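First comes one chain, alone, set out as structure tokens in the form predicted alone.
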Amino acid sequence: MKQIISVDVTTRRVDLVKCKTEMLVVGRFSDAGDPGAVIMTLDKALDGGISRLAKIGDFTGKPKSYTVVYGEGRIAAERVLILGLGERKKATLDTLRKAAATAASRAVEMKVKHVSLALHPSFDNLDAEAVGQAIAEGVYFGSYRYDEFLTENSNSRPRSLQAEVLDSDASQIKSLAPGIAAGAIIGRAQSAARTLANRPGNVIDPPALAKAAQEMVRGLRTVKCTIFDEKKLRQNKMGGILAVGAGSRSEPRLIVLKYSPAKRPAGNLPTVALVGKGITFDSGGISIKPAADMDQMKLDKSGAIAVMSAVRAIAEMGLPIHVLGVIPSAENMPSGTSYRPGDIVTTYSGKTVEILNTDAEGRMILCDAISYAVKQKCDVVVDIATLTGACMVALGTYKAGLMGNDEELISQLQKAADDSGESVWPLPSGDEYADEMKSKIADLKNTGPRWGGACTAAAFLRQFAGSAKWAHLDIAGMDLFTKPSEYASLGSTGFGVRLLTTYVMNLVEKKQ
């Protein structure tokens, strides 16, 4: 398999006009009479080439727009990519992140191997470290391409991209550098997540996912990886995971990543469990799905991979907080050994569940994993899963559903979503929804009525959280780009890596 594009993000102190590079990148707002010092300096050196574009209406700075001006020896850069940033008053960190992603994406498409970014001066009202992080995350996100199964001759994209953030002021470079370093760690983790999620079911099954988790944390002394095979799952009576995996020739697994920081955590920091759904392929089982778009069900492991990658990023940054990654994994297939509608399953918690639909399998593996995290005395449990089509009906492909039993935790995740650019929207999951999940012949049933499916699914999971603070992220609809955009290639989004990592970073920062 071909190596995914290698990316490196650095800093350099240099005057923009004297910057020798294949492509210099700057940004312009659409509502600014003053284009800013960066644009004005370049425009002067280019004999008014940029201002002429604005004057004739060829470039207005609207969102998603971009244009290229060639240096032609007037400046050291071969070309200048000017990105539209939209209205200044609406600009956020995610505006910057997407601008950096657009620049990286254009660089790959144009086969540019060295790109120099001077986007940050347009965002001087934002924290420099956060700005640096957003730029680095954007570069990794935009440059990503999943083409490891294409032959070399069918794709001539660059093998690597060297990106640098420029400024003539050494103190500004120093302010940006810590954020760039953190953003590079998160960006690499998200790219790794996208690759694993994109790999098909004949490449990634539960044992292969467990091996990938071991590889992901290899060399990190602060992370211990424990794998529960089928024998150990039976010994621990993890009936939910075992039931879902019963129809496949690939045995189910429970993957546990325990991060113990080298540096002693600050007082009163919680032990956080991140729980991710790892269905490596979801046919629906006996309650089989329609054939249309079933190929996308290789992405039903996206929550699991987000957790694996977030733990990797947290460990690489050495954050002083205890984190437990819990990843239940199974392949949901129809066969003579599959679990059936009408079955009653005893879960790890001891609660019994009546199976009404084998395609409601995610909650069956997650309930065992949540119970395991609670038994490990985690104070906070956050699960993430491509769980319900109902959430996608409610929120489309723009936001993940957020539900939970603690308002402070929900607020913290909303803040992390704003900071990371991975959007969420709160939905209810209270007692009225839990009542819909009660069975007459078991403690619970695994599906509820037609309406409010995302909320009833979350209410089901809530029954396994015990006294822990718990939140649920339903990322159905957020896991996949069905077509490329100006800043992203099609395939897995890696959604959740930035959000979960940022949530943990914010917890640590609040206590320091």
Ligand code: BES
Given for the second form:
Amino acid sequence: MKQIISVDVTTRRVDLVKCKTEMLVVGRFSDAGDPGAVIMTLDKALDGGISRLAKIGDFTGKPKSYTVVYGEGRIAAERVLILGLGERKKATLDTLRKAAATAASRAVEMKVKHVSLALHPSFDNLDAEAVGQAIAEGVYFGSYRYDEFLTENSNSRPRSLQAEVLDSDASQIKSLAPGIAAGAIIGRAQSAARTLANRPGNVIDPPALAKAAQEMVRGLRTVKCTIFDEKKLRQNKMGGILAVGAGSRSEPRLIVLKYSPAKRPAGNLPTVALVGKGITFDSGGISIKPAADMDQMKLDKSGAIAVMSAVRAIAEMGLPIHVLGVIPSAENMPSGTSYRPGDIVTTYSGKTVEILNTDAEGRMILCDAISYAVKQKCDVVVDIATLTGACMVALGTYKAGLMGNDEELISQLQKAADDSGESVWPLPSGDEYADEMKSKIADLKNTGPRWGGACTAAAFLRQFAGSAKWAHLDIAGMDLFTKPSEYASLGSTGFGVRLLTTYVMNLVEKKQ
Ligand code: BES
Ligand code: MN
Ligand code: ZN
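Could you present the same protein in the form predicted in complex with this ligand, rather than the form predicted alone shown above?
Shown next: the complete complex, the earlier chain at its head.
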């Protein structure tokens, strides 16, 4: 099968005009007036070729716009890709990340193998390390294509992309470099996540997901991967995971990734559990889903994959903090062995749950995993799950729902979302919602009333966190690009890899 594109991001000290490259990339804000030093220098070398474009209205710097100008021997670059950055006052790190992604995506489409980026001078008011990281992340994100099952050769894309960040000043390069290194680790982890998430249910079942997790952390001596098979799940009385997995020919699994840093963490740092929903296909089970778009439920393992990829990135960076990845995985299928509406399931915590809808399966596997994380003495538990259609109705496809039982943790995740460009929005999950999840014949029921489905689902999970600090990311709707954009190809978004990794990086760096 075809490998995903191999990407490399380096730095080079070179003059803009003298930079020999297939494609030079610069940015331009839409504000009238000063186009910035980079554009001015190039424009001069190109005998006003860029300013003429602006004058006749062919390029305004609007967000998402881009244009190509050819070097024609006047500069060392073959061509210059100019990206619209929108209004300067609205620009954030994510503007830069998306610009780098757009550049990388154009490079792949144009079959350019070597791009040279001079985007950072437009963002000189932002922290250089963060700028380097955003650029590297963007390059990976934009160049990603999922085509491993395409057998045709006709539309062949480049196998590799070499990106470099250039500057004429050595000290500038030095300050960008650590961020670029971190961004490359995160970008690579996110691309790996997208590939795994894009693989369909006939390729990735729970045992295959467990193998993929092992594979993902192979060679990292600080990560230990333990897999609970069905027998071990039974021994541990993980009734939630077993119930959901009962209808499938493939056995369920619990995947545990334990990261113990080589460097001893600062005394006040918490042990963090990241818990991810790993439903490899969600048919709904006996409460079967309608046929339309059911194929998208192969992405119901996206939370799980975000967790394993974040653990890999955290370990690759060697961050001094203890992190436990806990990934419950099952396939939710209808069959003669499925769990049924009306069943009463005893979960790992001992709490009993009356099943009213087998399609509310995510919370049934997550509750066991959250209890497990708490039992392993994690101080903080963050779960991430494509949990409810209701969250998608509430927030659309731009922001994930964020709930929790601790204000500090919620604001740390909000900050990580702002830094990483993986956006979240707070939703409630308090006692009113928990009351809706009480059953008359068991401790809990697995569905509530029609309204507030994202909040009642979170309130259900909250009851398994005990005294740990807990937060929940409902990423339904954030897992998939249904169509390609200028900076992203269609399929899995890899959402959560940047957010979770950034959250842990910020904890270590005490940014908040
Ligand atoms: N995996 C789905 C949620 C989902 C829906 C994710 C659409 C992405 C896009 C989840 O398991 C589910 O089926 N939730 C039900 C819960 C309901 C039965 C209480 C839902 O949202 O309809
Ligand atoms: Mn479901
Ligand atoms: Zn589901």
